[in-house]
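Given as C-alpha cells, the chain that follows is alone and in the form predicted on its own.
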Amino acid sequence: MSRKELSPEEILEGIRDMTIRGAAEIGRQASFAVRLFAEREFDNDRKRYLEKIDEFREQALKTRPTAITLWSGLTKTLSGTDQAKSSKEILELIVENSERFIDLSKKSIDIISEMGARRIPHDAIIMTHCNSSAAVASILKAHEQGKIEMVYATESRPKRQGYITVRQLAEKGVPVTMIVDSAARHHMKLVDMVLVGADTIASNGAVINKIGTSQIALIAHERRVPFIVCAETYKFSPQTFHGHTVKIEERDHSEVIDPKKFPGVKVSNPVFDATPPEYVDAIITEVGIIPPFAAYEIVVHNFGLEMLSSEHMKEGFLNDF
C-alpha cells in the first residue's frame, strides 16, 4: 500500500510494528499522519478540534518512544494550532506545516549528501551500519563522482535493516559487501570511513542510533578510522538539554528467536545504543558539518534558550507521552 492508502492509525501501526521504518521517514509518516487526521476529523467545534489532535498526537508518540525525530515532526505540523482562530485555520496550518517539514526533511537529505560525498575520499572502502537514507545518499553520490571501491554493510540484526541497504546500494551499482554484525573488527582493517545515520542525538553529542552502532565506533576508534554521521538537524534532542536521558526501545523478543522454541529462556532487544561523543569524528548536517560537542549550540540554535528554559522543557517533556 501506499502513504496515500493508509489510514492515519494505520500509518502510527507501521511506526510502532517497523513496517515504516527509519529516522527520517518516521517524522514524514508522523507529520502525515497528524494531517491526515486532521482532515479526516475536522470538527468546527475548536476546542473538541484540538483534544481529538492532541489525544492523536499522545497516541503517536507512544508508538516509537526513543525517535526524536517523531517528536519533530509532530510539533513541527502542529506549531501554532494552539494559537489559531478557529478550527479551518488550525487544519489550514496543519497542511501547510506537513508539507513545510516533509519539503525540508527531503532536501536535507540533499544536502547532507552532497557534504558526505565530500567527506569521502577516492577510491574509498566504506563501512555502514543499518539503513540511513542520509547516509546511503552520501554513498550514492560518491558513487556517481567514481569515489566508491566497495561498501561493506552489516546485516543489523535482529530486524536486518541491511538488507534494505545493499539493495538500495546494488540496485544503483555500487559494489557492496554484506558482513555479518559480529564481523565489523575483522572488516574494519580495510576500511578507510565509516559512515551511519542516527535516530536521535543528544545535547553532549552522544548518538543513538541502532543497536550495534557503538561497538563498531569504539572499533573504528581504535583502528583510527574516522566515524561519521550524517544526521539532519531535527534530530538533535532538546529532552537531553536539561539532563533527561533518551529512552532506549526493548522490543518484543520474539524478533530475536521463536520464544516456542527457547521455553525459559529471556531475551533481551534493545533497538537502539548510544555512541560517546569522543567516538565521532564528525556530525553531517544540512547545515554544515560540525564536531558531536556543537551538538549544543544546534539544540540552542533550533528551540532558543527561552522555550529549553520553560518549565515544560525541564520535566523532560517525552517522559510525559
Ligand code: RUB
Contents of the next structure:
Amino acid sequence: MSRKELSPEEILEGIRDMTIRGAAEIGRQASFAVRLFAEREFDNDRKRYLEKIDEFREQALKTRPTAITLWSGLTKTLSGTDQAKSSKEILELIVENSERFIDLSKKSIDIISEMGARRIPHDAIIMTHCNSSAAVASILKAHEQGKIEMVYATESRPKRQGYITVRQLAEKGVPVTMIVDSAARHHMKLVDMVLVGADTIASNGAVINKIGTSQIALIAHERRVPFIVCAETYKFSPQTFHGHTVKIEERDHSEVIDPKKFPGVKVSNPVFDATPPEYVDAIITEVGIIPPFAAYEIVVHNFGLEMLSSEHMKEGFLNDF
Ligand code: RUB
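Can you return the structure of this protein in the form predicted together with ribulose-1,5-diphosphate (RUB) rather than the form predicted on its own?
After this comes the whole thing, all chains and molecules, with the earlier chain placed first.
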C-alpha cells in the first residue's frame, strides 16, 4: 500500500486493522498522517487549528495501545507547535519535524543493522520471533557478510507475522526455517543468538514485544544463548519513567479461533508481553549497544530532564495512554 495515496483517517484505520504494523512503521505512518491532516485542515485561526490537530492526535493514539512509537512519532512531529506564533509556522514545523522523524527512523535501522551484524558471529544460527524490521535488517546485513548459517523464525500466532519474516529472508537468499512457536525450546539447543525487535522499552529495561517473546527469552536464558533486542531510541518510554505501565493490547478473539465453532469457549488474546531486563543481554540502539538497565539514560537523553519533569509530560494525554 502506498502511503501517499491514503488519507490521514485511512492511515489510522490501517494501523488499527494492522495492514500497517510493526512498531517503527506505526510511528512513521502516524507522523505522516498528522502531517497530512495538518496540510488538509489548514486554518488561519491558530487556536482552532491546534485544537483540530490535537483531536486528530487523540484519535491516532487510540488506534493501537502498546507501541510507544505511535506516541513518539506524534510527539516528535508536533514538537514546538504550541510555541509557534502562527498557523503557517505550525504547519511548517509539522512538515519539517515529520520529515526529520521519518528520515531518522529509517537511518536508525541502518545503523542498528550495522551494529547488529557486527555482534552476529560467523556461521551463526539465529532465532527470531514475529517480524521486526530492525532485527531482519541486522540479519540481512550479517548475511551480506556471509555470516548466517540458518535463521529459525517462529510462526508468531495468532497473526503469523513470521510468514513475513521468512519471505523477507528467503527473498534475499538467507537460509531460513519456519517453526511453530511451541518448537522454540526444541530448537534453542542449536541457536547461537536470539534477535528480536521491540514495541516499547520500559525505563527499567523491560522489553515489550510480540506475545511469546518472554518465553523465548526465558528459554534462551536457560540455554545461555544471548538474547539481543534491536530497538531505536524512540521506543524507550517516558511514560514508564513516570510510573505508568505499558498497556498490553488485547485483540479480537476471532484471531485465535472462530468463536461460532467453539460455543462456550472463552479466548484470551493478548498480543504483546513484557520480558524482564534480567533476560535481556543487550539492546542495540542507533546510539550504541546498551545493557537493558541503561534504558533510563536513553529516556533522559531523548527527552531531557527538563521536559520529563514538565507538567505537560506528566499530566494530560500521558494519563490516558
Ligand atoms: C510487531 C512486533 C515487532 C515490533 C518491532 O507486532 O512485535 O517485533 O513491533 O518491529 P505487530 P520493528 O505485528 O502486532 O505490530 O523492528 O519493525 O519496529
